[in-house]
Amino acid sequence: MPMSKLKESLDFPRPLTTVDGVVFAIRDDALHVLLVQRAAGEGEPFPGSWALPGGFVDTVRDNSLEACAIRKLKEKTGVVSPYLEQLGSWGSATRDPRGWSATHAYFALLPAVPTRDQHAADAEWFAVTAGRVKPKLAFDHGDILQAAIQRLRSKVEYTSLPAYLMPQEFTLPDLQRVYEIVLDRVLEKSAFRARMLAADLIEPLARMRKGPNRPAQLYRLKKAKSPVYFARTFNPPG
């Protein structure tokens, strides 16, 4: 069948097809997700309300899904996220007043908040508090980023994905103690630096941080392409 009569056979209503982020971020010792504040203009949906990250898929510039994902985080942020993991897909008839829509959400993890002249003027940091963020979201975005924290919150458990959400250069308290913010919980050292220095992840520098203390060991992430899975899960206090 030649092409233009592909294209006629496949002419019906279609869905409109957007791609959301969840961007985690530690700031100020706590978690944030990066939010976008809505246009006000008129026909805008939820004119004025936060929502997360993201918009139309574009079949020119946007090859597959994660493309889409990837562009919509660096028109936001400046940078480009080390890890990246597609969260699910949501659709429905009433999720946008504009039709039917479905979207299929990312979430992503950042080493660093960029700076304001990084991200875009629409975009600030929310903290994440008790599984939540002060303001109501547009659409189904609340919906999201719960299922996304649940996602990380439950990976955190048995991998290293905390490690990128680490700067360069850090120490094992550092690194500690994103893996409590991130669990909302304190997690045991001696038992958390002996996980950390088996599971191959983390290599020393040849330097230390002074401070008013002793000094501490530095240390970076070994170059690697996905996360290290341990045998078991951070096991909650007793």
Second form
2 protein chains.
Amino acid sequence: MPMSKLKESLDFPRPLTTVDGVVFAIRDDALHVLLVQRAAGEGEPFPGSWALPGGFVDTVRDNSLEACAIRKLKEKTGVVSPYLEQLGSWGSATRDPRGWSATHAYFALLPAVPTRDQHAADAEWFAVTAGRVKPKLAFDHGDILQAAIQRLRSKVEYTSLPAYLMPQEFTLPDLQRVYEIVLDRVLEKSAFRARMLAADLIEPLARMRKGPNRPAQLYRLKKAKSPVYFARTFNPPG
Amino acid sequence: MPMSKLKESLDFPRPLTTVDGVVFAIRDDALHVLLVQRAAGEGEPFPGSWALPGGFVDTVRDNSLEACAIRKLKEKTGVVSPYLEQLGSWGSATRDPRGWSATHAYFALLPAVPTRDQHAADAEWFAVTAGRVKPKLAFDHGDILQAAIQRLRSKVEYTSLPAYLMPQEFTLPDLQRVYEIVLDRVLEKSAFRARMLAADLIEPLARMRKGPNRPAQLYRLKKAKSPVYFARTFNPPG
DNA sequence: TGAATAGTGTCTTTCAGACAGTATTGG
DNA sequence: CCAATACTGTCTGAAAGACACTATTCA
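Can you swap the form predicted on its own for the form predicted together with the DNA?
Entire complex below, previous chain first.
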């Protein structure tokens, strides 16, 4: 058997390659993340544990990592085009009992959905409280979720990312509430409004949201807006 | 042959798994990146092209992706513990002619080194001018380099990352110069100094840097400092 | 003394924080 | 009218920009 340098490289045992998604949405006034329960089949790692939705890259069906992430998301949630961003990759000899494995983690934001669910039967939304989720997750998915929450929090300080968590029509108090939910602290109303309106991110609709009190202006996202970066963070608590 | 769900998953054809590094340093008053020239062996993709240093994950020697990145860096540059951060991953069916491949890209900052080189013979420093490097790179390494430059620029706006590009001892004008090189625009001296001194990032030494004019205070990084995040960016040019 | 670079001070601008005050609905 | 929430205005403070000014060296 010839051992050219090339042959050697390609003969390396190859790590398992997977993609996982951290899908966030606001439900019932709290940040939630979508998890799936692992099958209990023979030889399955972490049977019955909750895990991030994901799976093996399929070199036939998936043309790229992102395509794979989109496919997995669609299979698990039925959602087509949410905000999707790469979070990072986690790879080691020990993270999967089946062998050396590397996962590519993506991070998705879904608009708030009405209480009727649109996710698959084996998937469930879990509230993120105090930066954690109740069940212990399979693999190193707890670490990945931690990183995703941190990234979300950090970006919310200085970007318009929460806009992707909003339904099509929303009011400025709604949007502020979502910022506050993610950051877990209250923000100043007037500064918040000034920043959002200056960002050229949203546009008012002709209609108002009626309620038991003064109606609020409805807005929607401007078309095809990628996230806006602000020059300052909201003043951190310290 | 039994085809349990598990068996099916593990029987997926596995993508090639590699790690690549984007190594930055300041040399001759300009941002440089370290590239290696690809071998010209038979069947080698992109023979003779310049590429980012990297290679296949070795499931025996490498316990994790980061360990692999550190090993590759050491092999190519001889450097042990620079600033290392994951940049992202790139994977697709077409990026490597040898098959479906995914690379995990890391991003490293080296302190400015004296002109005598410490890199391997087949590696060379290339100046980054106008956000580009002269040679056309192998694979999608041009894209990866672009992303790395963008990440570096973006972070330099609001973090103390350039501190990792400095030699052990440096003056505030030196540090400002490095910020200016990376951002490719001049900064205000007094605002820059105020920000850096307020960041509790550096400490003065007893000595001064002598020159043909007024001596400058020498500083060094405080011990074990992870990067500092500022609450504002430097005011962007627009 | 003058050139050159290091470093400080001062005024202005910008924008967030605080918070009071006004507006508009339903009951 | 009152409660409740939407929205605006005004003052203050922190930090950056602009830029002039002083400080310290060598030639």
